[in-house]
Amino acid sequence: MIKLRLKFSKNGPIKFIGHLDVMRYFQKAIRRANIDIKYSEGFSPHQLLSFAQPLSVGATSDGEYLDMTVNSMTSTKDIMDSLNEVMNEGIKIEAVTELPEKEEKAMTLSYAAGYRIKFRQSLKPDFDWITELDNYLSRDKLPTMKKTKSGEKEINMKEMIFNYSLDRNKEEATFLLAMSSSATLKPALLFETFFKDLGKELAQGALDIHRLDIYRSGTDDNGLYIEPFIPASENERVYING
């Protein structure tokens, strides 16, 4: 058995396909590509696949991850090329890497996600949202209510924002937000609360959300860092406080 981690992008109209449909899409693509995927045992065998944190419907991404187990392969490049040959426009395998036998699943290791956020042209706010957001984010606490399986609970979003930058010229914001089993902050909740604080309502579908990548954490002599699951270069390691 060989464990693999795939990085893929999701752009274009396919962004309106939900997570369950993306799972089914990959299952079919793997069969079409004749990949020697390993199946579970039992009465209802299924492909051994595991996705990192699901992407919200309507959002695009350059950094989604899928873990899978194969019985055999020629090379990781062959896996990537074979899948890309059968992929529809909008989803592309960007990288494939072989994992150590005891590597935990990407979903378990996820620590943070990077996002680029803009407003759709027809739904831009009629006020200087960059300045207002800058003032809002400068507060010591950013409380909001978050829905959980057991009901609603109050969280402090400030603790879940690791880094951010605001670009007035491009009219966009970039965020590094917590995304793990213990704490996750979605961009939509952040902006909905921000608008509510201004006494305004965020129009449905107003945000153009693009996920830049998903990151795992680690520590070294310089402290706590994050890096993409499949780094393209050594320069992608970022140190954070926390």
Second form
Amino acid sequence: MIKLRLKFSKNGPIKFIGHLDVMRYFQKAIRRANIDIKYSEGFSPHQLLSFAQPLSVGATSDGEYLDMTVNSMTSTKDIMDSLNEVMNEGIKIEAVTELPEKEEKAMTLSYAAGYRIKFRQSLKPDFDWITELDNYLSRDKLPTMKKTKSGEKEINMKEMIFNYSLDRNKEEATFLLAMSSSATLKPALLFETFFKDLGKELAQGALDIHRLDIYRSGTDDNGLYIEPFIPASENERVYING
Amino acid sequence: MNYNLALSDETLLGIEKPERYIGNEVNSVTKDKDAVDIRFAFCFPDVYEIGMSHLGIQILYGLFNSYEDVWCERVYSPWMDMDRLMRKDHIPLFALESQDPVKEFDFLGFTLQYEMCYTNILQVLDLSGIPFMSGERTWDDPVVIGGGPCTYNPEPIADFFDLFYIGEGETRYRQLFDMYKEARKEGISRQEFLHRCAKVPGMYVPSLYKVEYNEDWTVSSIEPVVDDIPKVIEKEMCTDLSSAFYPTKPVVPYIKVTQDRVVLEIMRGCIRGCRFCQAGQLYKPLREKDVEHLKELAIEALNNTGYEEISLSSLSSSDYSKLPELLDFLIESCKDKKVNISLPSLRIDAFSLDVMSKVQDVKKSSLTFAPEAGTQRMRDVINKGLTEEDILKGSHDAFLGGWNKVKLYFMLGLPTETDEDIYGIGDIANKVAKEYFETVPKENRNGRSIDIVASTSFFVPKPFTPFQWAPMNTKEEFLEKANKTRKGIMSQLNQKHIKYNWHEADASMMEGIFARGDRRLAPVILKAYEKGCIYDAWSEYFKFDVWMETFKECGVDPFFYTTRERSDDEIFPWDILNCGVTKKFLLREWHNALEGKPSTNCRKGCLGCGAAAYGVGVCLESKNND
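Would you mind giving the form predicted together with its partner chain, to go alongside the form predicted on its own above?
First the chain shown before, then all remaining chains and molecules of the complex.
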């Protein structure tokens, strides 16, 4: 029994495929690729497969994760290649890594997500949103109401923004936002609140959201850091609250 | 992957299920449009999830795309939200693969699976910018061709089609494509091309036939307007199914659709001569596929799709002679990948119960019986060879095996039906419940009990069946019968274990009008569409009142098509077609029905229906007339 974590990207028209359908897509792709995946026991067995975090419909991503358990495999590279061979172009496995036996699910471990936000051409704001956003984000507190299972509660978004940068030339904003079981800030909520603060309304589908990666947390000599689940290099650690 | 979608991101994010419109599914076919000669848009005129579940399109999609010079793409009816948006923003209807407008295609093919899709055909033409009437189209429009079961009486929609393909699609399309290429190269007129098509077997060009009517509104004659085309169009039939094309790389949708599994067609046709059933006559004679071939197809299709379920498809799977061998193979080879096997249309007996217990969760699955009628007399009339004894014996065995859910299907409004037949439905349901209590002692029930669902649909007489002469009930009669059925069930001892469902009568009436309708219905359909009738197959959109009002405005009596008893020698609008069984045979069966005489099945003896002329399938088997 081997636990694996896969990183995949989601681009192009496939961004309109919702989370549940992406799960169904993977279940079929795994069968097509003849991966020796482990199934649960019982009369209706299912593949042992779990996704880190859902991505909203219409958003693209370079860093999605899923964990799976296989009975056997040749190599992680073989898993990656055989899946990519049966995948649609829009979803591509970028990396596969073997996990320690006791590793918790990516869903449990995720701590933050990186986003690049732009506006879709036809729904671009008619004001200098970069400057306004810069002002807005520099406030000490950014309160908003967040919908929960039991109703609504006030949260402070400021605590959930680990860092950000604004690019005036490219007209885009980059964020590192909290995404864990205890605190999650979705870019849509941030922008909705920001617009409301300006007395404006954010049009449906206006945001072009691209997820850059999903991060876990850790500590080393320099303090609390976050890094992608499968870092491309060692220097991808971002220190927070330090 | 096609990144150039017809709809903007903003549009797609503002509608329900954008996945319906983006194409790019696994196994969808993309070609270079400049490298093909023929672009074929294949439409199932209903919403994506329904259309994607249809086997026929998958077969022809695969077949057409296997031709190097043809690119076949799919089109479905845009859902209501998209429909509104397309009209508002003047977005032309597009095909899923290329996302190009349908109007640019060489062919627009419709598969016509049920009568209630007729207004959706007009929606697709409308949104594509193609004139509704065949006669108004030019070479700037695709050739509009129809196929599928409803083309066995295409008269109500004949004006909207350039061409109908009568029969099974595997045989004549290649020839049609070559003729089209030649016609375009020669530069002949569209009408001349259709004229040439009309000489090809199976091709019905409605504009080349003239229908005359009697004063009593019945048809007096149907004649070709040119003398070099057939007087009667013979259906096309695939004589060797095992060597015919079958798709092993069907398109796999992203969203959950109605039929979300590999569908393996094991045979075509049926030996049972149920007199209400149109499919049973249209696909005669029964032709089985080679079992070794089916095994290969199953494995290939599962590997190419990754589906977690495979379903056997046929009109009566229990009649497939190599069924045990096929099922053993499937059970064995589906084990590793945990693929489920679903077995619709199996007769409940010891064999099927054994198989079902291997492939299904007995606690969750239910047994299905389709007695169709409540008494043996009525079942003899409709020639449904299922006795009460069969049902009770099957139930008994199943209850011993752990099943406790039973579904029973019936029809109301069958010819010669009496109150006794209607109340018989409650009797059967009650007897099944009683069988459970007698078979399973209280201590073995583990807190469970018997759970019966009895459903009735309203009988709609269809062309090319022995009941094509039969009068159909009115809406009021139907509802009264449903009421009696409900009362009959309520009066039973075990009534609290029986749930009763019935269909709506309005939709059945509409279906009945179109099923045996003629060309004088086209203006009604067009007008109803213009008044907003669309998605009539969906009860939430079906506007019965608007339809009735439209009939009145058009001066057409809808009851002429439904409740009227037809005389033996009446010329029917669909007599222009030959479905392979003779009218003489159907009439004989109609008289047998009225006398309550059942007929044998094709394996036991030949009834001389006419299909033996094809010289294939069950007609070649030796008969076991005992």
